[in-house]
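One chain follows as structure tokens, the form predicted on its own.
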Amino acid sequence: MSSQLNDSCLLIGFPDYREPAQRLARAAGIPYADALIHYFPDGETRLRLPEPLPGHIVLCQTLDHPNSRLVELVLAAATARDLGVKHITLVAPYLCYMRQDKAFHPGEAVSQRIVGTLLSQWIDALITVDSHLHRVHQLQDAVPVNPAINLTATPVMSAFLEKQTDNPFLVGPDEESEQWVAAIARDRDFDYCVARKERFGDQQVRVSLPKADYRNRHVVLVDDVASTGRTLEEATLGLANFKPASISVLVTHALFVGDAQERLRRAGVSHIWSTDAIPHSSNALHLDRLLAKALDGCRI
């Protein structure tokens, strides 16, 4: 991290996300400070924001639940302006609304274009990791503002795999998580496969699995993020046919939503591993080195 960035420069962390962001702000080598939050019995959020500023601040939180965080990033986001603030990078490990990116039916919010066009209102530069991109490809038509960096975690997965387990077979459970099975298996020259996914509805989905020799294997299921944990479940009991020596699921961003964690050991996943890019119990692997570098290519 240049001296330059150092000295004109203040990471500011919220509650909920604290640990990761002061892991973040020794990593890149920048003061780290809290933003004070306090919720009033109505559930309004009071803000306070470490004075005074630099002109250049990291405001690091991730988004699950995001509806009241947003709320909080846009008060932290305003204020910092308001103190004069000249240059705002988000780092936001999970990025929320990045799904909806078109209206599927009359009437429906693109909530993508939305709520990125609300943080390109108050950030000049974001950086996040494994956004949950579909029809629009590149981050920055997402969130219009320069630079918008989209990094994979698949660089920190494929370490931990190879100190994990003996040569693991990776499993995408559906097409759409090949992109991240395959740069893993590449990055260490594991064996992997694809599944294909139908999806019924929010809670149903039919999995196939491809022909392929799972018996006695150590198969992980590799996904950038479990909600419902469905489709991690359903490819799980498929697997558990074939008498593999164990299975993991590793996955970008924890959401887990439910008793999608208990049903997933209830079907045979004897690991459950993530980042801590949504701080969960199965966090296992830590963004900060690979933020950090991101960070040092958005000094002003």
Ligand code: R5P
Contents of the next structure:
Amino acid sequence: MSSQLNDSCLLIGFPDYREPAQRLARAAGIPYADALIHYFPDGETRLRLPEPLPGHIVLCQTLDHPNSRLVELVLAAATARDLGVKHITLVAPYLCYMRQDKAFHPGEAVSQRIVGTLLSQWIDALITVDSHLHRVHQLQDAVPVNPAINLTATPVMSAFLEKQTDNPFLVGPDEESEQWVAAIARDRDFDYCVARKERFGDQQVRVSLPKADYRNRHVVLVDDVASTGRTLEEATLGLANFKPASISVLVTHALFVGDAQERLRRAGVSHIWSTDAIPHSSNALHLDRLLAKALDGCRI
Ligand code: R5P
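Structure of the form predicted in complex with the named molecule, please, following the form predicted on its own?
Once more the chain from above appears, this time first in line as the rest of the complex follows.
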């Protein structure tokens, strides 16, 4: 850790992401403080930052529940500026609104660009993990700040899988997942393949598996995000026909909305693992060291 960052920096966490933020502060050797949040009966937020603040702060908040957390983030960043902070680094392990990267129908908001521009008005640097960049390839094109660092959790995942599973067979449920599945497989020489997905609506997808010998293998489905879980559920139902030894799920971002986890269990998934990019009961992998190393590189 650069002494410059150490001596003059404070990491500020939010109550709903306190534990991962505190872990990151410890790993990075940066003092930690809470942003104090009070919810008024009508749903508005009162936010209070500790005083005095150093010239550089790190705001650590993940951006699931995006609409309320974006507002709280802007409240925090604007207040920090009022209190004299010169440089704000945002560590947002899950970056919201990245999937709507074009107007799929006339009149639709291109949320990725709009939210990225909003963030860039308040922060100076960004660190995130496995951001869903599809048509836009550089994080900086979506969130125009410098640096804008898009880390990948794949080294943490491959180390985890090596300990957890004997000779796993990795399956990516759609073409976009290939980047993550291939990287993990390359790291440890695991077998892998990638399925094809067609999406018909929020909850309707069809997953076509490639021909492969899944029988008696410990299959691990790997994806960046599990939202409704339909993608993983459809892939699991297809895989079950081939009688694998087990089917597990490993994702960076565990949104798992509604009854997604229960449906995956019913479909035949034995283990559901995720990183702590989003707090969830399936969290089995911590990203603190990965994030701390990137913070160390953000010398101001
Ligand atoms: C998009 O392609 C992502 O990589 C995920 O596959 C997708 O967001 C998963 O969504 P759901 O869990 O709702 O099927």
